[in-house]
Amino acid sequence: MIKFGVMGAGNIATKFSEALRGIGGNLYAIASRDLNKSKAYQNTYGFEKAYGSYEDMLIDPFVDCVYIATPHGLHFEHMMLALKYHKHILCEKAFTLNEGQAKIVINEANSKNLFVMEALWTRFLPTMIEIKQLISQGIIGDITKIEANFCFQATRDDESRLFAPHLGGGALLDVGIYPLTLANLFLGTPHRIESKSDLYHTGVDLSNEITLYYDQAVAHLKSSLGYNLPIEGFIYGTKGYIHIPMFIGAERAFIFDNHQKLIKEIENKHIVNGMEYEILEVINCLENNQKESSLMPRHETLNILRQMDDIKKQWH
């Protein structure tokens, strides 16, 4: 059984631990710079080991794969540290702050024959996979437009990971990656991107609007830490459209024809909280000696980061 070590003891590590425990996975080790936090996780979730430093956990020879749950701005440093100790990696999105960092990580993983994958849970959801299959079968015809929003009003704290540049703050890296992923998942790489942002005084983007242009389609995307909108996605085609409520962790989707008549409803309830599907993919890949996932290939991680780099350049 694959033994997981978790690096970081924040909110996302909680969800990961719940998902791993819920599918009967091996919660082997938890590491935090605060040993008391690690011990609290150990008591709550049943980790075998609790460490007060990341390096102490990585030295442990029984750790097979590390889940990196630290802020975006630390992902590069922590992945390079994990690779130094020859650990396979599942790293929370956004994988790194830019494409350049990601290339270094991937090249290092390749040189050591190690598995490394971005934990972008949306790509692994059964509902999303089913939607992709139905679209390929022509249920809504050819895609003409995608609309997706991930906007919420965050508590403004200049030192929090959401608003601090050194921690990888900003709407684009934290939540904008989801609408971008939805568009890329169904339309591929755009040939042109236009965007605008509302910058926070720390220098990160508070909100942004992005338009992706394709030969026969367009995608309109919004993400924000400054205002609320329903978190949902729409995929429009020549024969109908699909509404995906809470698309980032989709359990349900509704397919309509051109007369707005509901023709199909999709529902795939999560086993635990939705993060289990990316974990199951890691386990499957490692048990079959695969160094890359077909559901989250490395070139897609690089592709999205390249697009985000281009978008940030437009904002100077």
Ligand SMILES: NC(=O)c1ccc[n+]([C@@H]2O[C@H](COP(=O)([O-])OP(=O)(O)OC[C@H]3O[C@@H](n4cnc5c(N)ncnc54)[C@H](OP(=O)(O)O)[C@@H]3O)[C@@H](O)[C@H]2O)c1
Second form
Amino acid sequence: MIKFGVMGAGNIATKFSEALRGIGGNLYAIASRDLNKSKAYQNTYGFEKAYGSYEDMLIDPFVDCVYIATPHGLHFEHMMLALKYHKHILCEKAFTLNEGQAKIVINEANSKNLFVMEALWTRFLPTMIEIKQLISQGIIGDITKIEANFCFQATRDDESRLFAPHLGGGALLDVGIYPLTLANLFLGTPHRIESKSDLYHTGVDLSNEITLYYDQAVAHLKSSLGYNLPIEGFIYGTKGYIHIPMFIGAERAFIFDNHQKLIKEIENKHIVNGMEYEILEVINCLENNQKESSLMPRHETLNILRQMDDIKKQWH
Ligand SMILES: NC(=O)c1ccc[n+]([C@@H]2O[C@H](COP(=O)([O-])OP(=O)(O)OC[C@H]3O[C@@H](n4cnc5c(N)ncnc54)[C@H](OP(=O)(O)O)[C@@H]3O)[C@@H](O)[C@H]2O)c1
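Please show me the structure of the same protein in the form predicted in complex with the ligand, now that we have looked at it in the form predicted on its own.
Next comes the full complex, this chain leading.
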């Protein structure tokens, strides 16, 4: 069974550990910069090993795949370290701060024949996969517009990973990546992007609005750390539309015709908390000796980062 090592004992590591335990996976090792913290995780989730430094865990030859759960400003450094020790990698979103860093990581993984994948959990959800199938069968006709928002009011702490530039702060990299992913999943790469942002005093974006232009469609996206909006996505087509409440971790979606009549409801309850699907994909790829997932191909990680680079350039 694939032995996972978790790097960084923070919030998302908790969800990951719950999901891995829930599917009967191998919680092999947890590493924190603080041994007391990793020992507490070990007690709670039943990890076999607890380490007080990331490198100590990477030296362990029994770790097959490292789940990187540190702030995104550190993902590049931590992925390069894991590759040095010949580990497969599942890395939290945003994969890196920009496309240039991601290319270096992917080239390094390729040269060592190692698996590396971005943990963009939305892409692996059964509800998302079902929506994609239904759209390809024509349930709402041709897509004309996508609207998606991920906005919430975060506690303003200039030193936190959300607001500190060196940790990769800002709404776009933390939450804006989700609406951007939704649009790219269903419409592909836009031919033009327009964006504006409100910058926070640390220099990161507090909020942003993005418009993606396609030949026959448009996407309007919002993300923010400064205000609340319902987290939801809408996909409009020539024959109807789909409403996806809480699209980032969607269990349900509602499909309407052009007369606002509900014609279909989709529901796929999570087995644990929704993160299990990306974990199952990693296990499946590694057990079948695949270095890349078709649900989260590397070129899509690069594509989204390229668009985010373009967006940031527009804000100067
Ligand atoms: N998929 C999702 O739904 C989802 C949700 C939330 C976050 N995320 C992603 O997961 C990553 C971590 O987010 P999080 O919310 O878990 O953050 P967090 O609670 O702040 O945890 C990050 C962990 O990184 C480690 N770390 C190493 N160097 C650090 C430094 N210089 N400053 C702060 N922490 C440092 C710390 O672990 P130790 O002290 O144990 O070493 C810390 O607990 C981010 O990339 C984020 O985008 C994904």
